[in-house]
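In the form predicted alone, a lone chain appears below as structure tokens.
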Amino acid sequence: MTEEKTSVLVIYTGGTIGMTKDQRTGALVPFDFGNIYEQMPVLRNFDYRIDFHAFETLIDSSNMKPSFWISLARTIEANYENYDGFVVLHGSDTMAYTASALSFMLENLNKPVIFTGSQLPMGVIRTDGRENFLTSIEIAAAKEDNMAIVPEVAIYFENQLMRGNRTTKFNAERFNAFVSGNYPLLAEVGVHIRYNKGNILKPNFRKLKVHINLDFNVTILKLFPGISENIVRSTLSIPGLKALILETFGSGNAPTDPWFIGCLKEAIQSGLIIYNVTQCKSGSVEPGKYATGIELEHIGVIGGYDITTESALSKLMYLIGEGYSGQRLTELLQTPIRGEMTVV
């Protein structure tokens, strides 16, 4: 009796990766992954089972919606069953809220959900989408004892392999257009894929569990020098507004005026979840470390730790949705519950 090969199902939902030059006009057009084999026959020298998805309406990262991340957890919940591990092609501009938010919703997740792209298209000739494509599959695929390397939400980009929830896009141009500011590689590729097994996740062995119940009320505000009342009170003030993302200076600091506090504390008392996450790329909120940090603590905003964005707003959502709140609600955004934040 043969032994059935492993399996990967990659995923096209759009972007730069998935794009090559029309032999004819010069225009690009999206890659035809029926004949990926033609076009790419170094595939074959996997030993495994490859199938493709592509979603009907193909979509630029910029356009992305939590709409489609709901579609695109219901695809692997659909293949769960059938495939090793999943590729998913996706533009890289939002690709950090995509892995964030799917990090979120796959719970249980036991099977390597590898996001990739490029900075230039497949079909260009210096393009940086083959080797992510090729590298991407290959960790999807990889067992040891025969269980999944990278039983996690990850994204491989430029020879680093990156928990999902714990990047940020911060290259337009470069290659390397990924960083893991507060986290560890999962793995760096060279020569050898050399995967840090400490840094990884383990499998629960539980069955997958898809949260599809997201709650969009949710927003951002940076804060800027010179912030206005009135751009602070507008945003506080939107109608249905449940959560707000506060992007503060360093490790957790904001202004210590007595009207962007009031605004805050009102608001708050209103029933308003205000979360602290730094702008920085790398560090962590502190909110005892300065006065301006104590302030907001006191009047009861939220630590986010050394949260990224993209995963706060994802958690936020994916946490209103399930129907969390109040004291339950608090603890859980200052819980790593996807190893998306690390608690000192």
Contents of the next structure:
Amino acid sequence: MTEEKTSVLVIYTGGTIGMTKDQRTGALVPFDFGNIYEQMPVLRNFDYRIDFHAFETLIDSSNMKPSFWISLARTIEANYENYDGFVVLHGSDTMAYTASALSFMLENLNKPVIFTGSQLPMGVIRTDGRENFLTSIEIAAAKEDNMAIVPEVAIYFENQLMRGNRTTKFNAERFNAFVSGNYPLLAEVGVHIRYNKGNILKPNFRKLKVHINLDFNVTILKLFPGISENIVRSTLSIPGLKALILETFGSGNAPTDPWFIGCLKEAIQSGLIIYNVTQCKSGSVEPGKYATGIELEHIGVIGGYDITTESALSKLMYLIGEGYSGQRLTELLQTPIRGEMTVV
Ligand code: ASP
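One more: the block was the form predicted alone; return the form predicted together with aspartic acid.
Then the entire complex follows, led off by the chain already shown.
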């Protein structure tokens, strides 16, 4: 009996990586992945079966919507049994949001879902897309003892593999566009791909469960010196709002003005979830550290430890969409469920 070849499905959603220069006009147009083997004959050197699935409407990821996350999760679900791994080609602007969302939506994921993109279009000579693309395929196909080495949602960009729900886009110019400020790299790529196996989630061998009931009544309020009562009150009184991510200073600190604490307290008492996430790209919320953080804890603001804003947003959408509330929701918001936070 011949052994089945390792198989990878490449899902193309849009973004810079999929662009090439039109020979005639010089304008950037979507790359035709339909004849990828003609455009990138090197793909034939992989001993894998590589198939392509392009979304009908290719988008700049600034147009990303949760409905698209649902289609993406559905696409992975529909093909899950037929492939060993998945590569998602996605614009870098909102890649950290989509990767975070997919990590929550795909429960019991036991296969790699590797997001990648590029800063320069695939059809440009100095593109970073080619290396990102080829290495992502290799990572999505990588196995040891017949098990995927990276059975989780990750982002591969410029020689670094990061846990998807730990990332933030922090650079619009350099090829290393992403940072994982609170979690070590899953792999580093040079001459070899060096997997940091101790940092990678372990498979649980359960059946994939796809969650698509997201609740979108979530918003973000970033604190800044001088934020007015009007702004805070208006945000808190958004009709239907169920949860607010409060992007605080440093280790979870906020103004202590009585009007500010009073507004938040009132909102919490009437059922709003307020989740404390730091504006810093690295480090954790520590409510007990400063007096300016303790006040928030006292009134019932939930500390998000070192979760990123991108991850907090989709975690809230997912948990509220799944019907969690009250004490259980608070507990889950302070517990890592997909490796998205470190609780110390
Ligand atoms: N605006 C593009 C996008 O996010 C940038 C990129 O692909 O890197 O779709």
